[in-house]
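This document starts with one chain, in the form predicted on its own, laid out as structure tokens.
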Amino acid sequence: MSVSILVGAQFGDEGKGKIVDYISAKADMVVRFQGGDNAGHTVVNEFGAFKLHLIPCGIFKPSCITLAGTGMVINPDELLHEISDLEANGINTSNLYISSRAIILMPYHIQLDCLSESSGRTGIGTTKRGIGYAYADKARRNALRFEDLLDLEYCEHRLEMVLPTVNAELVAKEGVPMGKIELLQKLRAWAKLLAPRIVEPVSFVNRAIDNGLEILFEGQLGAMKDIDLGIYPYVTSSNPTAAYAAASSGFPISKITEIIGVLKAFSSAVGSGPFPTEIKGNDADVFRGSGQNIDDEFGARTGRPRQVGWLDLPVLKYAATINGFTSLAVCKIDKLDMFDEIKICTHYSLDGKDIDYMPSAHQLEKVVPVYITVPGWKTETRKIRNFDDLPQNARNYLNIIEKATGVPIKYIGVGPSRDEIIVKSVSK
């Protein structure tokens, strides 16, 4: 039995989809434990190229059970679209299940999000998918859960209870109130299509653990977007850190055997908020690409060009501290192949003083990143499959990451496809 948790070590978009897809070849169950369809995991394998926003990346293995977990907020229309797209490409989705305790993301959540962003008063660069408003309703106990779809009479009662508050908010934001009949029609349609997939999650997960299954918990976004520990308020509305996998799924943390932190060999971010190591100009264009390739630096959900920057060791050390990584996966090392020199941020200076902690988002806007410069390797790495075959300067670069974080590197991505990976032996 093993219970592994895989989470992002930066600002999201680190390459988690590729690593989950690779690791899930040995997994019996993959659980997505938080987030919604505001971000995507890009997977490239023998079935094609996919951008999954809600469905766990283990879906491509026929024998793997996949669970959209309790900590998620799920737009059923988006989920059904994703299921349809996978099945149209020959992927069997019969092993996909939904936690009965997951939150239903409703149409009014999306409208409220769009109104807030367009007003300019409270916008923080969200994807306008309604994620924050769905989590807000969860916190104030106004949300509908997937278990409600199993009892439509009760579901109607719940809708009647929350709709007056929802419509008052819509009117206050100069939006359009929503009708009960229209929403009930949606709920009934969702129930018909999704009810067979809804399971009681705590017994579902713990039974799998007790039966000795290989289980992988898959996080969305990254440590710096955690609502409690990230660059608040420029964060997501859930906790994409490892401990939340246990907290939201209802299993004891003592069962966790591995925590994998996924990072890019450089930095990237989408949306508003501080990004200390950002670079612009030609170097940024090399990282970002044109947008025509699956691994170019454009948002999987929004298509927005990502900010890109040099590797930020303070972010990685912070992520390692709050997650307790046991191993790392470094993706996109191949994107550095053409650089003569590569900069690495080793620490920050704030108000003229070096600091050894992660400051608040407001302070992070003011820090000055302190860099070292290391030689590049000017050699193509995409076809390399053994660590010892990497250029010495590439190995030196990876060693700097290991030394700074105190965590061994286990996986090295050298391209977007599943097989474009180096698995490095990790001493225990």
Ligand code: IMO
Contents of the next structure:
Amino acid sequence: MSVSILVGAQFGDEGKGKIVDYISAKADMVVRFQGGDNAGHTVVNEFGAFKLHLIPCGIFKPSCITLAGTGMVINPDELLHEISDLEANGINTSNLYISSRAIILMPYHIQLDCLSESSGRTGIGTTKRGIGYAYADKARRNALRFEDLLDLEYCEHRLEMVLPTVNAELVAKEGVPMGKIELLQKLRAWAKLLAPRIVEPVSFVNRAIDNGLEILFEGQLGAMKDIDLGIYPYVTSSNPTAAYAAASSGFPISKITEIIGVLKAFSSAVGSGPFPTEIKGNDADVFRGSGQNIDDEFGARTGRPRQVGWLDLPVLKYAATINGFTSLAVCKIDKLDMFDEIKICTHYSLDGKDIDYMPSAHQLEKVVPVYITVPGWKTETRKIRNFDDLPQNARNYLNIIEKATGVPIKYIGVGPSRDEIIVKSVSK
Ligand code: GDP
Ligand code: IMO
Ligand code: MG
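To test you: the structure above is the form predicted on its own. What is the structure of the form predicted together with 6-O-phosphoryl inosine monophosphate?
And the full complex, kicking off with our chain again.
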């Protein structure tokens, strides 16, 4: 039996999709535990190249059960679109289930998110997928859940209760109010297509744990965009940190056996907010690429160019502290192959003083990152499959990450495909 949780250790887009796809070879069940279709998880395997937004990346293993979990906000249209996309590529989705307690992300959530973003007042740089508004409705108890689709009369009643508030907000933002009839039509269609996949999640997950299955919980985004612990307000509206897998799924934290932190060998971010180790100019273009390749630094959800930066150890140490990582997966080490020298931020200085904590977003805008410079390895790593075959300078780079975080590295990504990976033995 194992209950593993995999989360992003930086600002999102660390390579979670690739690692989940690899690890699911051994999993019986993969559960996405938060977020919505703001996620873009890239998987490159024998079936092709995919960017998954809602469906757990364990879907490619036919015997693996996948669950879109309780902590998620799910746009049913997007989910149906993703299901048919996968099916069209020969992937069987009959093992995909949806938590009855997951929130239905409605068309008005998207409209409200787009209106807020285009007003320029919030400046968060969201993915415009309605995520914040769906979670806001959940918190103010105005949301519809997937269980409501199983009783359309109750669904209509819930809609009648929430629509006046929703429409008042739409009108205040100069949006288009939404009618009950058109929304009910949508809800009816979603019920017809998705009802067979809806399950009671607490018994579903706990039964799997009690039966000794290998279960992996897949997080979305990364530690620095956690609503409580990240760079508030430039965060998402859920908790992409490990403990939320247990809190939202309803299993005891004592059952967790492994917490895997996924990181990029450098840093990247999309959206607004502080990003201390940002690189600008030519070096940034080298990191980012042209957008032609699957692993270029452009948002897998929005296509926006990502900001890129040097590795930020304070971010990794903070992520390790708040998540309790038991192992790390370092992706994209191959993207550093061509550098003569590589910079690593060891700590921040704020108002002339070194600090040893993660400051607020407002203070983070003002910190000065303090760097060490290490020699690059100038050797192609993409074909390497054993840790000992990596150039010494690459091993030194990875050792610096292990030493700073106190967490052993288990996986090293050397390319976007499933098999472009080094599995390092971790001494217990
Ligand atoms: P996620 O949101 O954490 O799943 O990450 P994304 O899929 O948004 O972004 C990660 C990007 O890095 C994708 O383009 C992946 O194909 C790519 N990628 C992941 N691991 C590696 C790796 O080890 N090497 C290279 N070159 N690309 C990788
Ligand atoms: P994955 O799972 C990178 C960012 C947005 C914005 C902030 C809030 O692929 O790592 P939201 O739409 O959630 O209200 O936007 O969070 N963001 C992501 N950045 N990867 C993601 O997902 C993201 N999901 C949200 O850019 O800054
Ligand atoms: Mg992504």
